[in-house]
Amino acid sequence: MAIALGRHERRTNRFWSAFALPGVGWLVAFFVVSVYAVAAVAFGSINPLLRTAEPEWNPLQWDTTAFTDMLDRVVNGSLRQVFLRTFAFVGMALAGCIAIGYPVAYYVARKAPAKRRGLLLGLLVLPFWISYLMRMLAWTNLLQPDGLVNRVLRWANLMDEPRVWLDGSWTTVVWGLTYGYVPFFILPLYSTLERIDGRLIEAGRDLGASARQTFMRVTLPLSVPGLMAASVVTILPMFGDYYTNSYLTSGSPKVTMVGNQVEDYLRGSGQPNRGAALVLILMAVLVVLMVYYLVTTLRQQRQAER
């Protein structure tokens, strides 16, 4: 009887884990051999006539040159300035999209009434249904010298003059980032918020905590575990974006980031193993971001159970 029962599980537990090859499938050819196909052109060669990559699918074939040279330039060269800016404007803009998006999801989870909360998320999810791009040269437009940012802030009388918000200034870009990725940020912890126990708010305040008290003793420490998922979701496209800056500083080599040289060394240099090797680094970077997030998620749960 016992072996019976024990065959039923595992053929129970094949059936369910069935589900998962269409996810693994689409991991494996969207992830894993477009990685390995960005190695192939990042070690491989470069046609002296075309000047177009020449991948190398052999790995004991592979050419290190065009990777150390990248390396080094982050290291010690001159991409060190603008891996260091990208953080920088990727950091800046997370902390505008908290700013932002925490008082938001807060409201919209625990605040809003039930009867409108269903229209608030549709206004959240909005922006997704226009192209980034759009909204993007939507900004171009309000911020030129006569747009209506200037006018507004000139009605007020905040300015004198009109600013010239698309010269290559950072704020402009570090604003950006944070309009284009905010909608991003929001809808993890918004999930996250919703999901906490009230009672467990309705005991802080039984306990004799105010308002704020019970918000940063009981409501934030529980509401981290989705604010470090929103936090990831929202710099991961940030530190590859190109587009941001190239639209609303005309492509300035002040704000340049990391994404613009990326996409500098495929498309204008005649150099994309140079380009594909960037995006190694980039992604080890990365890489290096997801397992200390992977790890403080596990210890967190490890936590939560004892």
Second form
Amino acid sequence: MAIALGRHERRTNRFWSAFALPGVGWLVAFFVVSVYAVAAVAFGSINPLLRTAEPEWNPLQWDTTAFTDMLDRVVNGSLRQVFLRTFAFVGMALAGCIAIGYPVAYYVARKAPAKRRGLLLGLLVLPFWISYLMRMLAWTNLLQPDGLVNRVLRWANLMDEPRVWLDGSWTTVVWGLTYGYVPFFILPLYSTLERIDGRLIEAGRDLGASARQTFMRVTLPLSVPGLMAASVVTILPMFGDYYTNSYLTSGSPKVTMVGNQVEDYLRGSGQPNRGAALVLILMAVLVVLMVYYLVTTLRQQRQAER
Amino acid sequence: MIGSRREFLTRSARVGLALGAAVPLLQACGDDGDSEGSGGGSQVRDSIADGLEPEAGPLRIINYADYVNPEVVAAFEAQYGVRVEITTFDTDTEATTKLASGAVKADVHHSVSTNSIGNLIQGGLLQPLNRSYLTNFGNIIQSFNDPWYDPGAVYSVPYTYFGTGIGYRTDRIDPAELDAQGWDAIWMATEFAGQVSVLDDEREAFTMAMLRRGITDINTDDQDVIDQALADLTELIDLVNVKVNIEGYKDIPEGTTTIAHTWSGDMIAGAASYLPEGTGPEVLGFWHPPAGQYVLTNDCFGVLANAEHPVLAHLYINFLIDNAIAEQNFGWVGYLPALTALDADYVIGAGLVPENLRSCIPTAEEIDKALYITSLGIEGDAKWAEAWSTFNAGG
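Form predicted on its own already given; the form predicted in complex with its partner chain follows:
Whole complex next, starting from this chain.
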């Protein structure tokens, strides 16, 4: 009987596992293969006439010159400051996302009247109706010296002279990243906050904790997985972002991010293998962050199961 | 005839693939072996035969965005009863990659740059032109009949030509002062910090820095010269909070940029299309170095070696170098066609270029003595690219 049940269970498991096959196939086709293609370009050569990439598909034939050159520039050369700057911008933009996104997600998930929640969620996804690039293009107009932002600020007597927002200021880049990615941050966080068992919060209050203490000791710890997921969803694309600061700084070298360097190498330089090498180096850095996220999440799951 | 020629090209491409000579970038993943992308192949030496009937189309063009007047394209469609499909690209390298890999199939390359056209010819991407279809070729400026990048103009027809200089606002900078300062004006524009830009093009930007120091060997791969140019450009980051872009055509007329390293065509286009209401073209100025130190560039038409509609492609090029059509196109694009009839006096008299931007139109002497940015070897390219990356990183 037990054996029969075991077989049945295994068959059922296989049945449900089959549902993952299309996704796995999709990932293999469009992630693993494309990453391998990037590696083949990074370790390949350049067509001497056309300056196009000539990927080397056989790992035994890989030429590591471009990769080691770029790695050396990242560790010891001018690209180190680009990586540090990118980390700083992404860190500040993430802090902005948390400061703006957490209260919004918390309100919609836990405090908003249930009948208005659908409307609020609809408003949260509203930015997705317009493409990211279009929104950034719109802001380049709004932030011009005679643009709407300066006009409103002067009308409100908040400044005397129009401010130049698009002159390569890091604050504009961080603001742009925060603005662009905060919707991506709110949604995963909302779903975590919304799933927190209300009885745990009530128990905290019943045991004498103030509202603030309950939030700090119950709600916030329980929302950490959502915070982590939202942070990952947000910062991964931020690290590769190049169009936000291209649009909002008119190409100032003072605020160049890693994505801008990759773009330069891949699109204009005739050195696509170096651009691909930079992509691999950035990916390696992001893998470290992803591993940290996975380990932390796994640890939390184990603690919850105890 | 065309069929056999296409078979020949397909075979050549397959041989190229077998030799491992042409599988560029990620597009290689999708190559089914029948690709007609011929990058890395050998130079094509046969042009199409005389007297062929134009194909039914559609004519496929690859071009920069907004670099041909849509009304001109529509007029060609109406005249020949065909549809024209335009694929756009942002950089020369991107266009070459798309064409060499076969990811984009085109009949006409609308804007081959002069510093890459030699490589495209050697790489077998372009076919020789048959002049019997180019009845308007006589309209081309004499100097371009035997250009340095394509001796005898066998594979190309010049589309537009322009020079590199300084575009600026005459209501903020005294033209006489700028004339006296020359390239130094960009380094001295500290008063306009944040409103200064250099071209987002490594060759052009470093060339400017070299010319400022009187170096006219602009196609060097001497590391010391490149390092000095890098140091000079990097100074601009702190001195004038320099921006790196190709937006001078609109930023100067709109007033967000006061002084910019820019192309002459940008100023003509800016005067025509980007001045705010109530602002006249007299606020725009363009300075360039004297003949002998003036960098000129021209974009060219070419017919792709694997064009499926080569006759139509020839007819399209011929259409664009008709004087009246070229004038109509110039009024929209802002970059001057390389045609004798559209000289400075004519385009200024016709109101296409304001008198104060006469300097945007190169003279015969400037064309004859011009400096040209030419293709470097892979090693040379790598040096310039690394220096450019360092500059863009903030120095």
